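What follows is a single chain, given as structure tokens, in the form predicted alone.
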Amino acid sequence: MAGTGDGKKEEADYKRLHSFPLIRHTDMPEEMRVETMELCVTACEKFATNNESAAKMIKESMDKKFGSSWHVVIGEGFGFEVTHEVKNLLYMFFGGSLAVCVWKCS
């Protein structure tokens, strides 16, 4: 029984250690990357239990700020292959295992 409790504690510690955003791949300019990353963190924290609402918030904000045709995928354990405009892709992790992919394709 004690082993089960320790495992949950270690998992919670791991998630706390890795709650910062971790960029896996991006080709965005520095200013756009920083703004997008902050937006993703804000949305994921605000809608911690609803990935669809977080993705909608990110997409609408990106469309308004950087022009239309932005796409957002948020979740755990997914793979993807996308075609995107150059300098308009961000793939990051947040909170340990939550992945966020933001790209523009018009």
Contents of the next structure:
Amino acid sequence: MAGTGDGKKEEADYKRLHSFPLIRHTDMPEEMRVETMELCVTACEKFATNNESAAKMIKESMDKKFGSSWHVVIGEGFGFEVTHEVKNLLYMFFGGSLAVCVWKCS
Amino acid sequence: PHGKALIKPADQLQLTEAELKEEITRILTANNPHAPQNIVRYSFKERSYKPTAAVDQLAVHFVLEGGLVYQESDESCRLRAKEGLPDGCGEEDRPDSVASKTNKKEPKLTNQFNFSERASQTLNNPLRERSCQTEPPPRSVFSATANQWEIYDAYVEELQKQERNKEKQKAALSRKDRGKSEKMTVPMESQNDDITRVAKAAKIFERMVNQNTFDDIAQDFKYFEDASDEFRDQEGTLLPLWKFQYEKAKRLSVTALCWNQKYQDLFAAGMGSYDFSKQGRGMLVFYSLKNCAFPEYIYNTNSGVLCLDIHEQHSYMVAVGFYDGCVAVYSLKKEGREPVFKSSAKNGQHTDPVWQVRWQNDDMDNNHNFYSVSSDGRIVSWTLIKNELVFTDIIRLPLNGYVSDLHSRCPSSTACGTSFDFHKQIDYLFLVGTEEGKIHKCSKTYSGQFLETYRAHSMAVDAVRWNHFHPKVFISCSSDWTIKIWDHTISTPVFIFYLNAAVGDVTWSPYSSTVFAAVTTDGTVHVFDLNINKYEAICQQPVVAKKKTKLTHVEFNPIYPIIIVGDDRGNVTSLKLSPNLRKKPKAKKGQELPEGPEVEVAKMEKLLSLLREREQSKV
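If the one shown is the form predicted alone, what is the structure of the form predicted together with its partner chain?
Everything in the complex follows now, all chains and molecules, and the chain you saw is the first one.
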């Protein structure tokens, strides 16, 4: 990001182009993956400014839909190493700057 | 000295004789003499006093009331209770019955007649503890780092990928139309129920079921030996075993039988018709003794099968001759239902029914080849070269004595060959039976003339076969009701047997030089052993319904003591030979019985020499 005017335009361009959800890693079955991804998108759009609320919403809905003990992390920068139940992990990017990790482990 | 003197009381009345004899009557009654007899009562009815007749005559002289009560009665109980005595009927109230007082507990009253008390304790089921632990759901570890540049890079990469995909789709669009039609066919193929993958398992299962169902037959086949043979002297019997039927071959008659030399439970049956007015389709079926319910292989043919032969070394190669003059070679290894080789009109096909085919040893170039004989009078050698049959005319049968020139095409002069057989040891020598009843001894090398001609039968020769052991002997049979055995060096038959019906087939046994079996059209199987009886069959047994069914062919199994016979209804019946039919000459005590082909040859030679001696003595 060099010039200020240019930079602004570029940033807008970037935001527009990179607004779609991008799944980085998952081992969920097809149906579950689509549902979880849509849920994450809805939550992040609803609580665009409050990641904590978004995470809470995702966790609670997932607990309801797929059984208890789901964990959600949302943030712009973090590292993690988690143990998860097989076929119950989704790691995705959204909105160009957010990373969402959803997994289940009891 | 008087014994006794009567003593009279002093105051006794002195009575006269008359007084003593006087009868004085006294009547005793139950009436009370003191009872009043003059009681009168006033009767209101008659208004006067009337004497009453009924007077109590009873007089009581002594009365004493009893004070005893039956101990165990209810009354006694009541009395005791009233008097304040301890309860308990039947209990003696005496000072000496102390023991009874100490345990005076009395259980409730019970039925005294059939009351009985019983108790039992059941076993308590032992308690058991059981627990289990399930495996926890599988887990795995995932780690990653999320930060802005990683996210950015991921998005950029994804966008680029999408770009590339778009380009590809454009390129693929033009091809899509073609692809569509392909896609349509794919599900169609996957839908048809293809059982080839389970075919082997299904086959094994079918055999298991069949062997289970026909277990008794399998046991008979393996172990049953007719014990009654011992009492029958020489004669033997045939035990029917499996019957091989195939629904689609019901209308056809069995025209050829051949065992597989390598897999001795497998045999081939050719289906066709001997009735020239009812020619139609044919069939080639292979049965195994392990499954009598359904053929192992089925080949449908357009023309009736008349003969077949399985190659001895290459047991999957089957040569077949048809009614329409065609010869073909089927391979059991090939998937298809069509022959791998087939003759055509262009390359020397027979013009009349092919009556017999026979595999030969491979030629000098290692090509498989076989011979065929047909009603058109030709004997042809067929060689399998690459993918076609190459023919060579070996001999053309003339009607009159000697062979005419091969190139003179004069059909009226040819005779019809109906059967042939090749010598077991001398490679070039073979016999041909003809429709006129003649048998020609021919050589493969001389197509010009016959080595010998026998005037064998008065009707068509149905089968001619060399003996398995003796190099000089062969047998022939015909519809003229006879079987003849020949020494090929003598022009007259050695033995003649009349069977009283047209003989369909005759075959030597593989285990003895003197045993052979024949089938006749009246449904009877004849088994001969010349070593035992030179004049009659040692077994004559009808095996199918008489009159209705004709037997057409017979064949010995190469190792097991069974024969198969085919009839004109498409059935093949297997029969077990009883011990008498395969009897070895008896060994003298302590003498080792020699075995082997030499012995068999010697056995036949002995018979022949006996006959020769007789001939000579006649002359």
